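Here you get one chain, nothing else, as structure tokens; it is the form predicted on its own.
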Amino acid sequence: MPPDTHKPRRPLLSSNSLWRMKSYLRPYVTRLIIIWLTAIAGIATVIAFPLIIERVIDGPVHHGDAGGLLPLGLLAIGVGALEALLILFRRYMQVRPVLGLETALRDDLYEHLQRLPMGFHGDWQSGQLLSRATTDLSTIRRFLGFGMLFLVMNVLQVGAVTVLLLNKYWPLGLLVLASVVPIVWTSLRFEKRYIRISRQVQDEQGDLATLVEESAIGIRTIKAFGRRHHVYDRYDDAARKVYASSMDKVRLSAKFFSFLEIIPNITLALVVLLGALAVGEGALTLGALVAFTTLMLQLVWPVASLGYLLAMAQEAMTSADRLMEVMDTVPAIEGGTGTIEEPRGHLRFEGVGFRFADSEEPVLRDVWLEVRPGETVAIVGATGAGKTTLTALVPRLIDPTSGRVTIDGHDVRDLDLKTLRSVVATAFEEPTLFSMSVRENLMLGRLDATEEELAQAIQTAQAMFVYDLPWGLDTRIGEQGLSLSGGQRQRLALARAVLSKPRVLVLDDTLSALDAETEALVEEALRHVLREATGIVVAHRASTVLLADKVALLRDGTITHVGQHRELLAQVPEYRELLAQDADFDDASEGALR
């Protein structure tokens, strides 16, 4: 969603978000302990090396003892080899927890998105969700795999080295310690500003991803209306916003990192100068000065990287909070525990009402309708009357705000969602097909379908064109099925619904994109299917109405008339006016009145 329509933002990395992130790391506690112990051992080897150099200079070198160099040299080689092995082992141990965390988060996010209601997906832009599932997760992985470990390691190294420096020559140690104060103060100021700009960049990147996705999906419409330049201008504006915010972020980081580079270098110059004077006065040995300087150099990276690691931490915290915005959203539709042993498909709407959360006027009010097993009802009404909303209540894509919908006497809200959606199948006016083969798209309706059942469903939906595709049922049809015509997509969606062999079949104006000849063939086949199922058919054409045993007229959010087509045609002027908009109305009405 655009930045100005985001829900109110919570404090970054709220306690709930932090607890959730800890829960993902819990399975890897043992590995994490080993990693931290290995890291501490690695710090010890790094610190030990300057102390060995001190012993070499103040011992064998100072006294001209060539024989004493060999054991100290071998010790230095051993310490270096040990450090390399510890780094190798630590990185090996890091891989599974970090990638395991990212995988678990991505799986849980995807699963949670499937549980969230249609209202959530209607409010959120897909690009924002995509950004959270890709960019934000990668940011969290990078911090946990690199930033968090080095942040703690560097703090430990700075502390240990500072203690050693104070112990060796406290005046220089105090100088080094004093140089850390402005760095810490600047880091805290930088952190607050970086939080804000980092979140802004991530949100704007999500908006940009949405524009790219919408342009890719709607490319035919863009070309058809010649709006390539208009769409490009919108994209360019969004890209420039991301560029401007990113440049602000870079400028902020550049100032901070430049400051961090200056302070350590000035401190190092003062240490060398004052240390040389101390050696000249005999207050410090040459070996101690070399060790002191080497230890001081070991502080340059930990201190200079502080801002970078804090920046990574803030980006990861921002990403975690953006992720938890979705994960902490409570699904409005939760399945019950009820089941139906032998479903018959007896469907009832009992005083059903529905109102959108941000609307004062109800879409549906006091709807009463009964559809007996094996019976088909056509829902007829003007555009915007609430027909699609009514049908969406049956598979619980949305829930009524008043009244209830029952199947075989069971409130659909009490049924297990898997059970409910195995009983109810829906084919939509705007079918959704996925970037997979025709066979895989069809078998989304029923995974254990046989070849004979597939062929029968294809025949019913008059979708035999699939056999003429380059690889038949194994042909990949591309994203959204855009390589197919609107009528072909509708027929595949209908075949998918028929294949599931539901007890309740909901057809939301599924035949609207078919030509008259194909529609007649599909309707003839559907009559056989609907004899064995309870049917709800949203109809705009008179020919589609004739599929039904009775018709329900939906007006002003409620059902005003229920009866057979011929009865309503003769007795309800509004019904006749609605169907009169169909070019085939005269033929259909003449046949109905005979």
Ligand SMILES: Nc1ncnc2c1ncn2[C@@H]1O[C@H](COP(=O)(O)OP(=O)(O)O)[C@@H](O)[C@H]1O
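Everything numeric here is computed off the predicted structure, so don't read it as measured data. Numbering follows the first chain given and starts at 1. Rigid core here is just the name for the largest C-alpha set that superposes within 1.5 Å across the two forms. What changes on going to the form predicted in complex with the named molecule:
For R365, a C-alpha deviation below 2 angstroms is recorded between these two forms after rigid-core alignment.
For R199, a C-alpha deviation of 2 angstroms or more is recorded between these two forms after rigid-core alignment.
Residue displacement note: S402 has its CA displaced by under 2 Å between these two forms (rigid core superposed).
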Contents of the next structure:
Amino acid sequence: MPPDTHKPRRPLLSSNSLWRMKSYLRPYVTRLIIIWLTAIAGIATVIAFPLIIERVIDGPVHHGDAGGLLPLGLLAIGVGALEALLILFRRYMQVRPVLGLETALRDDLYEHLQRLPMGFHGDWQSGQLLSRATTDLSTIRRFLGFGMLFLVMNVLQVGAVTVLLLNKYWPLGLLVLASVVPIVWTSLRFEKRYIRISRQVQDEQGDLATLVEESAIGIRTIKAFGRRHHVYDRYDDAARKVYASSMDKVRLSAKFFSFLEIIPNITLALVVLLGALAVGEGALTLGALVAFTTLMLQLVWPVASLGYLLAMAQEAMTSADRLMEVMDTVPAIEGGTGTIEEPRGHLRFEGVGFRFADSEEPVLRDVWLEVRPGETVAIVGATGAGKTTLTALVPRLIDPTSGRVTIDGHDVRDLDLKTLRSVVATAFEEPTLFSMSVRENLMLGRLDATEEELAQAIQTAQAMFVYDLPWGLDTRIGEQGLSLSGGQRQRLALARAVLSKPRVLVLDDTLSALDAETEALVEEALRHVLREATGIVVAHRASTVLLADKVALLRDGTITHVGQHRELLAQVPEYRELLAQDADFDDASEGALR
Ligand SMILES: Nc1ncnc2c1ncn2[C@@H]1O[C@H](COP(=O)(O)OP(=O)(O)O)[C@@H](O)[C@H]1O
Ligand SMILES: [Mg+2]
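Could I see the form predicted in complex with the named molecule next, after the form predicted on its own?
The next block holds the full complex; its first chain is the one shown before.
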């Protein structure tokens, strides 16, 4: 679990993560240059305006020259209009890169998440991922799209105006500069506290999202155990935490922004007072004083927002770090480049061992097993023996920690993932169905399946109930297939696996939720499918075992016996015990012994 500390982890303004995102801006270079030029021109117009006013006051107004007013007036109007146009144009130009950036980032994140190993998704709370995909992304977009521009622009504007002020009348210029100091100091301090609390709010929102998601997915369990109130309380606590932190954040901002009102106003009073004296002494013209105060007031917002923009930058860096934390998780499952011309589906486990990263004891050790093309092996073992782990190695949901799994002599790790996924199809005990139509769910493994093949797969899996759904195959089934029963979901997963016409079919307890009658029908149909394919079938029931040509007994993480059902039945007491828990055991074993 990645630690989520509330502390900003790095000093101000040093983020590799954010820098690494520059590549996302590359397609927009021309636009960005235009945007920056427009922004600079905008600053020039803003600064020019008070200078024109100065001319007006010291020229036509001072001399009572009405004729001189017109050209200067027109110039002022022109400059004002130009400023408005520039802002409009810049905003218009900004939209595309900003949205494009966010979309590209989101796409990459999503694709990356898809490629990450199963272990990653087990370790990370999905709410944390969700908040990285939403809140963090928009924080980054806000900064790269607007914040960064204003940060640089404001520094430029402050620099230019300061030089102008000092140039106009340096004693007052120094006074203004002095007043900038407390503003900068407070806004930097504000900014530091703001980052801390923002990060806290972000993390707490992630926690809240996790809670919401868990309770949505686990709603049945929650209701079944009557834990509604308990769950609600937990949610309420988390929501209150978010509320409290958000309030702190708002309070902090409010205090800061009131402070920002006070300093400039005091400075303004002083400047007007001292400026009037200077005008009286002739050290300054009236127009220059007016220009001076206007320019000075222009400084307030850029200086004050410096802290805010730095906070935004820091926030964006934190977000970029959080995002890169995910992006930098190397997909442990990277495909090779190998392909198989005509896959036959000869599957071998060669001295395979597997240990979960966080445990000492291996789950599998020294597993040897061969399944020839067209052959089917049933894996039998106690709960926790490692059956699911063993089957997960074939489609590379996990990779062995020692030994190798081969198909037609190729290590599965050398195969490119596309090839591997087309050769191997799986169906699990707890299948995931996505919130799309039945048809789309079934065709995930093979997009080019015909209606006929679809109907056949449905028949094989005994999933004809889909035709009775309100819109038949086009019925949207809910997230996690909540509106379907466990057995219905398993049958859809089976149909999905069968439809992809795999060379190697892996079924991990896929039939566990079916009633005996349906199971018998499915098995009958599966027999035909399995004749064509290499099969690995995890089985609890004797009837399922009978689908297989041979049985492998998995015990304490290794295969202790391989043989015919009846041989094992006769020779291995443990095998007998395992299957004896099955009610149909007697019928089936009689069948086998006959
Ligand atoms: N993600 C995991 N991390 C650590 N141990 C795990 C994980 N998943 C399963 N195990 C352990 O691996 C063993 C085998 O699990 P599994 O393959 O699911 O067994 P089976 O399918 O035979 O019931 C069990 O002891 C289980 O506790
Ligand atoms: Mg299992």
